[in-house]
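Read the single chain below, which is given as structure tokens and is the form predicted alone.
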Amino acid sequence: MSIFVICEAQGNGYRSSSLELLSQARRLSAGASVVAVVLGDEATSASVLQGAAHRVMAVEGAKVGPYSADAWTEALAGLLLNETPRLVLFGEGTRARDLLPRLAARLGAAAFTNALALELDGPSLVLTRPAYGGKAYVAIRCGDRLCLAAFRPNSFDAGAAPVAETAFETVQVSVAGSRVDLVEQRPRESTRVDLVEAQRVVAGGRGLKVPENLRLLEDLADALGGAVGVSRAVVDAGWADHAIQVGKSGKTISPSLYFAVGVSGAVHHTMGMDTAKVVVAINTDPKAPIFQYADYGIVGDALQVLPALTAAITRVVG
């Protein structure tokens, strides 16, 4: 038996969320064999991955370069079905929600996205993930058939103990290409941590009244050392890209520390961070239904509230 993590790429090394679910399959293995994929382009840091897995495979290719939908479909499946693994983990991201579909389809496997949990049961692997809008949680137990499965960042703790010895290999593979023609890649420019790994947010909605106090957000976020989202009202108004919504259909997240700063808890945005370990509300409205949520409540106007709040943690973290 053997658990693949696909690794994604991130500056020179890999995502934060790569790594927890290696140091997760690495708790759970008991005899199971880790292995780290990394695919195109991504190869060339593979050697940060010493430790991270039993193996890690190098997969390339004249046509699997910077990543395509289409390629890296066609040259995982034929990997897969020759290595014949138990279960295929992904961080949750737009990759994954790109990637993992196709590539179950293709395989005939069971695909499951937005997990939280990983646990060992006897032989079984067992995966937790929400339901009803975050209402219910359901474990799933991942039998014979081969179970993709991707997980929300900061699901895990990435401090479980490196393997003794690391194999490297590289997998060359011919595969027909993209039916898209990649013309230009512009990443996304921010000295801010990404919001999907962020292990602190703060989020703001409608609460705010204007766009130019967003930038309370980022004041916060900045002391913090933190990421800032927004709910869908304040991304429908025009006062923020999409790339920061929190919520259904925007991202979804776990931070130990969740601010939620004028929101009014609609599940729409709850759906998004209803697994964060520490959540903090500040709202005019004592019913306000993110107060269910929250650990923590200020009834305030957040517009004198944050600034305060910022003063006070600048001075505490220097």
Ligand SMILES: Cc1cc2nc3c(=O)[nH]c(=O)nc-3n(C[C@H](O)[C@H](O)[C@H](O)COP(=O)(O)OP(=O)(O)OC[C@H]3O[C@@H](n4cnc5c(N)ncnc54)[C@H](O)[C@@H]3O)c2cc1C
Contents of the next structure:
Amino acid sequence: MSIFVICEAQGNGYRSSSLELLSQARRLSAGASVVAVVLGDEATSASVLQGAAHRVMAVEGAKVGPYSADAWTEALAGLLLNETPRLVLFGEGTRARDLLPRLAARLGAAAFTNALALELDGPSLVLTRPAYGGKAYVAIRCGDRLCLAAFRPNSFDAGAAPVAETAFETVQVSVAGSRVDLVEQRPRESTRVDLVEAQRVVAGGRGLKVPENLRLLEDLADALGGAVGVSRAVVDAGWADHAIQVGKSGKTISPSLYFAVGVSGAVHHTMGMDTAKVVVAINTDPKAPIFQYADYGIVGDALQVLPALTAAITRVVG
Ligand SMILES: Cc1cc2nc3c(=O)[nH]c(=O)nc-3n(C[C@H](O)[C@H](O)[C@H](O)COP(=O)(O)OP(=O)(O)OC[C@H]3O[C@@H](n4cnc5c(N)ncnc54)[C@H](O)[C@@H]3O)c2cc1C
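Can you return the structure of this protein in the form predicted in complex with the named molecule rather than the form predicted alone?
Next comes the full complex, and the chain you just saw is listed first.
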């Protein structure tokens, strides 16, 4: 039995969600082989995965360069047909949403997104994901059929013991190539941590009144070394980019600490953050639904509470 993790590059290494999945796979492997797969241009950093998996497979080919849904699907489909793993893991995000369904359709595999936990139950691997907008959780037992699953970042800690020996392999593939030519890739210019992987997120809603007040979220996020998120109402009003929207039609995140500031707590929003470990809600309305999700609640005007909170945290953190 083997567990494959499809890794996603970031900077000179791989996203923390990829490293967490490798860690959980090592924790559960019990005799199984943990395989890290890196593709195309992203294979150049493969050496940093020493100890993270029993095997690191670098998939290369003339037409497998920067990420491309067509070429990477074809390359991965061929690899998985050859290798026949039981379970293939992805970090939840835009890439997984693009790649995973294509692969599942091509391979006739079972496919799950938005998963939160992966455990061993006897000989079976069982994954957990929310259902009915987070009102229930379903446990899915992976059978003999190939199963592809994407997990929310921050679902596992990345500290499982490393493997003693990692074998590095290069697999040459020949694919038809992409129907899309990548002309230029411009990373978003931001010094803040990525919203999806951030441990601390300060999210704001319509209660901030005017777009200029989003600065108050940024100030607190900077004091905490975290990321900024917003509700859809804020995006629809044109105050912020959809890239930082949290919720059903935005990002699904699972930080250690989530501030919901001037956010009412509609189910479409909470679906994107209900697995945050600690939630702090700031709202003028004591009956706002967000307080049902909150570990700490502050009933008050965000425009006064935020600057005071930022100043207090800055005093402590320095
Ligand atoms: C198919 C679909 C998908 C959707 N996807 C998403 C999604 O991905 N993400 C998302 O967020 N929404 C989504 N929505 C919209 C969602 O249903 C809500 O309309 C939206 O989340 C409301 O945003 P809000 O909480 O910022 O605004 P509001 O609901 O208007 O809430 C504002 C809150 O601010 C409080 N407030 C007002 N003044 C202050 C103040 N001075 N200080 C503190 N608090 C104050 C108010 O009491 C209120 O609770 C979706 C809707 C649909 C139909």
